[in-house]
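As structure tokens, one chain now follows by itself in the form predicted on its own.
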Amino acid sequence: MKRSILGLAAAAFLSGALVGAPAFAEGIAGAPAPFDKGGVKVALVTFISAGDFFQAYQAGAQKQAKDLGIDLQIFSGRQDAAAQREQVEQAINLGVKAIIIDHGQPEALKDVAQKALDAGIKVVAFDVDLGNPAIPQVEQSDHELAKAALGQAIADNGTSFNAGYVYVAGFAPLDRRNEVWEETKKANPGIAEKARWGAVNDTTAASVADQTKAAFQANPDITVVFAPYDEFARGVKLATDEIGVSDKVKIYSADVSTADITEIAAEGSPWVATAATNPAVVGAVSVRAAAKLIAGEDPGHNIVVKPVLITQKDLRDNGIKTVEDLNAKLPAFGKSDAATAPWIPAPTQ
């Protein structure tokens, strides 16, 4: 796994990756060094690259980092640990200004991140806690994320209902909305847990709906599924839809795409409310955190993105078909002055 990453190495590993902006030349007038120079290479590395979530993200880093005159280069993880683990090293030996970490395994990554803190390289962290009080860590507030979810739950459905609940632990986001679904349960002790389940790989939504048909088969008294990642939620309505139960089920979730407000605003459809950022709006702050340590400057150590509520009768009472009418109808979604300075212009839409 540690291997020197040299010549041809290189070469082919970047045919592999995505390159986002140009190098700019010109450099931004009034910005602090290097900025003012332009051409400054930071490496996107990410874990998870399947799902809607994950592309508006990448999209939304690309689009700042044109705006700062960065070279970004994105390195897809493919929920590979190891290859995660391997990028981060490659993308010291490509002498980067900073590194920004898309979710991951810490166990994975705590050491190649210090490496690179050490290399003089700065490091951001999106979803995954490293540990580390040099690196910042950005972050969707899942915890007001989960509360915002399951407090339209106990609205729709009461404190007393069989609930199914889909988690993978091991995962910084996952694992903090989890935190939030076990005092629920101990606030409402007639919430039942009748199930547990999740898988998080390369068919995430089609891993769950398999395991959704199991867990509804053994307990068919379930009436609602707390689904955290929007990737877990459409693998439920999948289930539900293919065995028939979707009139006699809810689904509450987490994250959303254009695709994802498709599905829950559908007719007859079980997903009724997610709670979410945007997540290209998550991406060009993480770009900004990472911006701002180039040059200098304190991008704070816990950098938060507020969430908003998306219920199912908002999409369909307001006409919203997609992420862009998100941003037009419900402004709070589609912005954030997180990790902002007054050099760094905004990102282009």
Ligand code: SR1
Second form
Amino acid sequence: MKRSILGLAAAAFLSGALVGAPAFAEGIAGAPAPFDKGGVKVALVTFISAGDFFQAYQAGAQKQAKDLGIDLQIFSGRQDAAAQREQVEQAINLGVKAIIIDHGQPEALKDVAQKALDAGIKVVAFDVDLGNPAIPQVEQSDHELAKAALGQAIADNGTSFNAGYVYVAGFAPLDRRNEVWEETKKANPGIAEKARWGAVNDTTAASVADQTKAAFQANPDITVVFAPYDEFARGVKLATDEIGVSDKVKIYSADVSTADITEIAAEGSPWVATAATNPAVVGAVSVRAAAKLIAGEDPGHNIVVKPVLITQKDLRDNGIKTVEDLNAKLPAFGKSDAATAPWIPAPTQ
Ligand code: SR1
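Next block: the form predicted in complex with the ligand, after the form predicted on its own:
Below is the entire complex, every chain and molecule, led by the chain shown above.
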């Protein structure tokens, strides 16, 4: 069944080409080939597709693609490494000009990514290290992001506290954030990691909420939780609200969405800070990097979108309620200069 649905998606993509796909047929005057003619096919192959971050990332990619006359086919992952690998192979067979690989397990992807390159297809990786000098890496400066969130945790709580830590190994951004967590504990021996938990699945927040309840039952003295993925933070908050300890705990996270802003700014919320990029901007940057490669330009190998620190106090004091409000208040959050070119239109908001 899964195969036949994917087959239908591929057929729809091809038939779009046959009937002319008018939305993508226009070229950009003065742009290098093939963007001067339009209708450039690119695939975005995801590993995780659920959750605010990934939906906003895809929406940003789709907007930038439209502005570039790119026909972007999104393959939705369900944390299934074999399916993602198969989708990369499907994209190769569709004759796309570039493939953007969003998260995933390097060992399942390295050879199919090389197969794409061998077929003359450009490849860009977001948050998955394919260890290939021909594949640019897009990331959010995860070290900086974790340093900002943990710096705020120390500013608020001092250098001695009992911590809970939410982590799942094997995801490049979480592994990079983990390096900073380990360094921070080493530099501050008063920070005691009392418990560690985590899950990444179709219902990450709910799974993390269940784990958090168990962790707090065993360790009622935890006062700070470092949860560097917004689905983790949402799960921790769900649990602390439910077991009635939100007034004794502070949560520090990564990522932001309009729903997260509501949770953070809510009266009595334990979620007090997050360090984040605008995921729609990261999606746009990934598409621009692919476009530059297709046009024969070098987008750079490490393409970094810088995060900003967002505190509960900032949100409340400035009446920020949505990601659009953040874009307006923090220009560094709402756009990025990464992988730009004079012929690439700025993404429409
Ligand atoms: C499971 S990895 C989740 C992270 O990927 C992106 O880098 C987001 O920032 C999110 O925190």
